[in-house]
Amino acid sequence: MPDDGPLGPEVLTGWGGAVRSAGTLHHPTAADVARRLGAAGPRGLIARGLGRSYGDPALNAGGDVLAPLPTAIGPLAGDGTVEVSAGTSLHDLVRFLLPRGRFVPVTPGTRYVTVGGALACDVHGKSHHRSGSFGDQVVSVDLVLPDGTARTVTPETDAELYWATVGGMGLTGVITGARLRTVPVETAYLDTTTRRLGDLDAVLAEMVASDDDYAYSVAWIDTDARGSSLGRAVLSRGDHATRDQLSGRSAADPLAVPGPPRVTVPFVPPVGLVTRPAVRAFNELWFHKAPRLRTGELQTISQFFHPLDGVAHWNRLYGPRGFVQYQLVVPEHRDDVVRSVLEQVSRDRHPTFLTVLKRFGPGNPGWLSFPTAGWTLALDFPARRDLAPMLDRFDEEVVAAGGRVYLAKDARLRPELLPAMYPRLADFRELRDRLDPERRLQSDLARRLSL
């Protein structure tokens, strides 16, 4: 739908739907971005995608803000590289690239994210150790700067202006369009190894000692156990199959592209369902449901890597205090941040419906990127009163060894911890000043945080 002016404020909230605020939603098209950059007003505006972001990077209280631009996807080119709208979602994305013996090599715990928002906030998967992350991924992107210039950048033409939009959460330009690269497959299933381990040694060890056998890995973590067995873990990894591999129905569509949700949670119950006994009894099932070993079963895409999507609107069983879902990086000689951060969490009775651990390679350039060589653990709580002191108590423990957190999950970190956890954050805010001195961008998480 064209931009046909001010619709009015509208309440707007991250994916957790623990933080909201009203601004004025806009719905542009790649020409009117421009002008609605010089019609900011004095709150700005920030370009969201499709609602994702877990906090508040994508609000902009008493602002504007700019829905996704259509979906317009380019031919495959020959090298493999496509181009595409900045609204484009990677699943739509892959829903194209499939039949054509494409694939995306990142892919978040969801397929409903827009390219402009997994390259704002440089979005990494399973694949990490292996393909790094999305910003390692793009060729070139299509920005439109606050002054309404339209630029096209490159790593090699402009490196600075690049980096500091990959994870730059929206506040370099409006990113409107991009070329990525993309991967050969020759099916649409992944040939999967799953191990069940007893303790956080045990699975600090396997992945270690074997993460870089394999293209993707994962550990879900129990965060109900204590004692010898904190820490033990459901470990997943795999591999893309061959068409080799397949019989039967899969082999008679082996590029079968993944369809939408199957089922959809209808509205907020008044009271959350994530609650305690509920955690405790899924985790228990969870852990001893999974195989001590078991090696080569196929699984499709969604199975493997959005098993989440198969329910629309699954965070609106959190009930309408929401939920907070906060990501830690430490050096991987830090995992005693990772034990203790588990410890907490089991020893105060957090429940935690999903709680992932996986290996980071190195990280990117980008200035505001997330990824960095080490344990990233990301853990969803339901939103309480006394969640805050024991997150911050994380925070103080990920700084001190040198770790930070994700600004795309954030709502609460304080400003002042921010410079210890990404040292280019004066870079950044630097090249804000000479690019945008109004201030035309602006989101709540860049208030919050003086971005």
The other form holds:
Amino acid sequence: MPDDGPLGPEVLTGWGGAVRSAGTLHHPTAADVARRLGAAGPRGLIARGLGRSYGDPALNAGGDVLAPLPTAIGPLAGDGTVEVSAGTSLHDLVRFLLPRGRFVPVTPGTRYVTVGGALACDVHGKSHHRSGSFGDQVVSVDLVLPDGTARTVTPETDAELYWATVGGMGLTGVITGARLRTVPVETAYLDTTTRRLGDLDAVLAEMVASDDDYAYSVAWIDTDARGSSLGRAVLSRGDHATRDQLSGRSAADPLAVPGPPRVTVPFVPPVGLVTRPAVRAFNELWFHKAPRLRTGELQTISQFFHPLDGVAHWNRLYGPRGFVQYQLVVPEHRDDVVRSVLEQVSRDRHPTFLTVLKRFGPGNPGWLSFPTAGWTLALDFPARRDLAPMLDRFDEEVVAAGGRVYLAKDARLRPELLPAMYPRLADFRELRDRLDPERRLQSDLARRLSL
Amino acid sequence: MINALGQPQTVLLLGGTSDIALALGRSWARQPGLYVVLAARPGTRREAAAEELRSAGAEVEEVDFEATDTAAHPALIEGLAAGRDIDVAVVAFGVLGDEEQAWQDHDAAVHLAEVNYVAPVSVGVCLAQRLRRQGHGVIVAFSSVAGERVRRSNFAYGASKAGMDGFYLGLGEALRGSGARVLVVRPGFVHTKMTAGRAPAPLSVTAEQVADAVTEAVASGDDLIWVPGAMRGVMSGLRHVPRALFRRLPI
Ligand SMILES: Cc1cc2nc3c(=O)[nH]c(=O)nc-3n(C[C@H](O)[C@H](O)[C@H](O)COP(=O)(O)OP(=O)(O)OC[C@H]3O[C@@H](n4cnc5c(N)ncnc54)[C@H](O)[C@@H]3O)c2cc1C
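Would you generate the structure of this protein in the form predicted together with the partner chain, following the form predicted on its own above?
Whole complex next, starting from this chain.
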């Protein structure tokens, strides 16, 4: 849709639904971006993707918000790279790539994210231990700087701007497109290994011992388990299946593209449905349903990578107050922090519907990029005021261990802790002063944390 | 910004020396990093209030504010906390007055109406513009259960609260979709300086209880609360009692 001028402010929320503010949404074409930046008022402008960040990075209270640019993909180059517009979703990209025998090297837990959003948050997937994060798989980025100049940035030609932009939360410029690497696949299926492990030590040991044997790995943790079964988990790993592993229906269409969500949560219920008893029942069921060990099970891309995408707007189940996700990373030898966090959550009986543990490989030079080598734990909590002291305690433990929390998920961090978590924050601020002295780019996240 | 767990970063207390406003400030100051704009008449009470909030951990800016000087309100509120958004603005000033004097003494009646009704309207209009422009924020307006059904025993006060209550409820509707919100708070009898010496009514509460209820309501996005919550049922019953009977009730 071309930019016909705004309809006036509208209230936008993060995916968690716990923060909201009103901004004026514009639907630009790539050609409008520079003009929009020039016209940004005192509250500035921020680009928004599909709004899958849990917190406030894609909100700009009282200012302008740019909706995703129209989808544009291809062609697929001989070297397996592909040019895409920043507004292209990974869903559309995967549907383009699969019939051509290619796949994205990094996908987060949902396909409904844009390339711009994936770059700005430097998202990671279950492949991080092998493939790094999104910014590691990008050849070049097309960026419109705050002063309106368009640039194509690569890690080789402009390392500073590139690594400030990867993970830069949309504050270095508006990304209009990128050239991405893709990986060859024979099928749209994953050859998976599922393993049920009785406690945290077993989970950590198994991941250290053999994550590297698999392209993808993630552990789902039962946060209701305490005592000797604290941290019990279902570890799910996989590799792309080859053609000769398929049979029956899947063999007939080995590169079948994933479809849209099958079910939709139609409205926000007046109270959250994610309650302690419900969560407890779910965790119990899900843990015991998992096999002790099952190998060679074929799963689709949706089943393996994006189980939540099957239900559109599942975030509404949390009710009007929404939820927050807390995601931390600590170095590998600081698994005690993971244990401490799980202990406190299970002791205080906080309902967490979804708790995921991954083992990251080395991080990239992205200034505000989240991943670094070690353990990353992500937990969802219904947003409640009484959660604050516990999460503040977690922050302290994480900082003391040399770790950090993920800005794409954050909506509550205390600003003072940020410089310790992200040592290059000062460089980032300095670059913004230079690149954007008038602060044409602003967001609620940037205001809240003084980025 | 107000974070996902309902914690504001910058709070404006208009009438910042009242016990309820201070209890509210202390409650938010439990989280480090709170910035409070304390708007009140200069003097020892304000100094003491500022000191109290500072020792609770907040950074405090003191600003002169005179409720009845409505002509000064637009520029005052525009200029407040330059460079910061106001996440929560609390309209906490008001006078109780002497019930019988308040309808017989012309000066007393006008003053009460000005402080309790005209001034809240004046700051409400200014705050609404500011919060609408910034696209987020909450106005907390302290009304009273006395405004819900105005009683003979304190009708000048009750009527002024009824007026301000209606204004802020309407303001909340008008601000829908702007990102800014209004929370109307209807406390019952609160033990404070203002009520010292009066016999407490049934269901009376402390300033701390009011503060807890308000911080929770700001976090959960409510637009109207009674403190204590049980007052809601009591008042909705009282509202419909016929006048002839209401007159005889011992309230
Ligand atoms: C179910 C679910 C699972 C998830 N799993 C993971 C996971 O496994 N790993 C992970 O890393 N993340 C995960 N996420 C988070 C998600 O990947 C990121 O928040 C992602 O950035 C969302 O992309 P988006 O297009 O919706 O961007 P938005 O949320 O709309 O925006 C995110 C940021 O990107 C910026 N941005 C967007 N477009 C542009 C542009 N064109 N130019 C400049 N900046 C731009 C915005 O300004 C904002 O700062 C998950 C989210 C959900 C809902």
